[in-house]
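Take a look at this single chain in structure tokens; it is the form predicted alone.
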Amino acid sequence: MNNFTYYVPTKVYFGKGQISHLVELKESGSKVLLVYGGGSIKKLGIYNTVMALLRKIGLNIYELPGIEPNPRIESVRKGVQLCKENKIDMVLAVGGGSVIDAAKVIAGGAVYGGDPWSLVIHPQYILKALPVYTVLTLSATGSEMNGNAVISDLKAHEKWGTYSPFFKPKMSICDPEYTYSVSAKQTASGTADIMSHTFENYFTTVPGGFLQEKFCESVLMTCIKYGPAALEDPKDYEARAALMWASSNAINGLLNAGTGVAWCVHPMEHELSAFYDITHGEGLAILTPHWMRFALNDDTVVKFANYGRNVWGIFGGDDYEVANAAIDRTAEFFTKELHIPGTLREVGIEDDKYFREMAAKAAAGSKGSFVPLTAEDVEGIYRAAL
């Protein structure tokens, strides 16, 4: 195991009515800026909730709706035009992952003297960020509890993540009852969203992450068994609840620490979401077991074969009849039991007309991780995908 060093400041209040802990905002200053996206929140009373508590503690609020499902640059470019003007002291989202990525960078681009693109593309650049606060009402990203953001600019088809300490928001209000509403593709994908997160981490090549290992099939199996009952029962708060804590920890580096590599399938997915702004979890549950094929090999084929047997309980046969079994069931999970599409096409992606060109890029950019990847093996993936 590599040394690592575990660092998580957000507070987080989980569970029904912990909303009245926003009140609490009132330490990191007077002016907030609120973030959110579409007209949900308002059709489930949570901006009215939100609203009435920040009156209540005396705040001047200004708001920047409207955040698109995969972010904008021009939308973190008018909540940062918003700060530097009316002199914000903290950015509070309220939403999914979405939401609170644009948050995250609008809170570092408040207090940068560049465009804030710079620091989507140079993290390096972020040495300092307003306060961030979140009200979570998506499980998937698990952006509530981790300092990452993912930012596109689909005028020039890109779509990068970035990272900083500073981006860690500093509490994340978690009501599972919030998530209620959230509709089946939106569930689905989501679910999809966290498992992705948890096999980025679960297949490595650091020796001695036993621990961590044990930490991404919990993840899994609750995701495989909650996934499907949320979708089931929307209302079912035991399933809600079980998403919500997974998300949250899928990516708060909690499961990789000590052993983590650098990602391979989300690289690939961002590729399409800047090139053709598709669902993220629906690109992630795509590409997924298409990748799983590509990876299987002699060096890999015991990784696998752990994955099908304590994950999915698959006994009988050698390892590479487990393994195979393993990744059948999940590409079946994810098409039959969250009703997933299966292949690109069924999510509007008619030719591979960009694809030599996304696989150059997905390529750069997952250069370290489980099995190396070249760019005409990613090209190969997106083909067998379509």
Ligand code: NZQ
Given for the second form:
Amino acid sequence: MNNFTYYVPTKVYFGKGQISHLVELKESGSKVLLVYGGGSIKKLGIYNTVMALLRKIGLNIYELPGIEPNPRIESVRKGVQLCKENKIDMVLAVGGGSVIDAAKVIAGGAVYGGDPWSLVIHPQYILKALPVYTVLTLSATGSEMNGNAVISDLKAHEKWGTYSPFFKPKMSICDPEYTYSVSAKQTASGTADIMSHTFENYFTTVPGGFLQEKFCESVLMTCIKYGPAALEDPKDYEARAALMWASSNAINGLLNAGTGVAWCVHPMEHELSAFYDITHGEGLAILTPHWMRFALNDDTVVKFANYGRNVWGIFGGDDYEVANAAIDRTAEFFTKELHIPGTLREVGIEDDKYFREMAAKAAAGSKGSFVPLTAEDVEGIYRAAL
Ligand code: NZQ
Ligand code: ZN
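We have the form predicted alone; now please give the form predicted in complex with 5,6-dihydroxy-NADP.
Following is the full complex, with the preceding chain placed first.
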């Protein structure tokens, strides 16, 4: 196991009714920028609850609605301008990962002299940020408990993740009841995203992380049990709670502490979203089994066989048989139990027009991952997934 620093300063209020803790925002000043998406929080009544609480503590509230799924740099720029013009003290994101990610870069941009896109492509420029608070409404990205933010410039076909410890939320309200209304498509995509974060941490070349491996297997089993349960009954509290806590822990540094390697399926998917604006979790679910088939070889077969035995309970047969069965089972879970499309064509990617360009960028972004990937390898994975 390698040395590591594990630091998550986010105070998490988890469970029913925890929204009342929003009054703690008072600690950070008197002016808040409320950032949200396309309107789901208004339909659900969360908006009214949040506004009432913020008014109760006398905050001046400025609003930035309309953050898109796959949040755009144009929206971030608007938020930064609002912060600078009004001398905002803190940013409150109410929504899913897209809203939270936008809020983080707005918080960084508010105290930065240049264009916020620089903070997306040069994380080292992020030297401070306004405090970020979140009310999570969708279990998927783990953005509520980490320092990552993923922003797109779709006109340039660019989608990049940035990171700063200053982006880690000061507080996150995680009420599973707020996810009852999440659509079947987003519930499935979110579950696939949590699983993908876990796979990126699980398939590592760093020896010695027995505990981290078991954490990963637990998170995967949680998704396998509760993803379909939440689809079956969207108001199953235990299912929504399990997925919500799994989402935060899959990507807050716990699962890969001392054992992390570069991620690879995420860079491949980010290119798909950058060029085709598809749903992140769907892209991951489509690519993952093809990446697994590519990655299976004499050096990795034991790891894949462990995955099959420990996560899927596949016994009998040699390592290769178990490994292959586990990969088949993974693909089947995504398509048959989460009902996610199984091919890129089904999500609207008709041809291989941009594959070479996308593959070159994804391969560069995944240097040092579990198995080495050349641009040609990535292109092959895209073709297999088409
Ligand atoms: O826009 P609104 O009205 O809020 O509707 C959203 C949106 O249409 C809706 N939604 C959210 N909560 C809801 C709800 N609908 C009904 N009821 C609710 N309670 O769901 C749709 C998708 O929301 P979005 O925030 O885009 O989804 P998600 O949380 O999956 O975020 C995806 C983004 O996060 C990035 C992805 O690349 C993508 O841009 N990621 C961020 C990461 C991070 N910060 O650590 C890591 C991930 O790997 C990922 O890359
Ligand atoms: Zn993800």
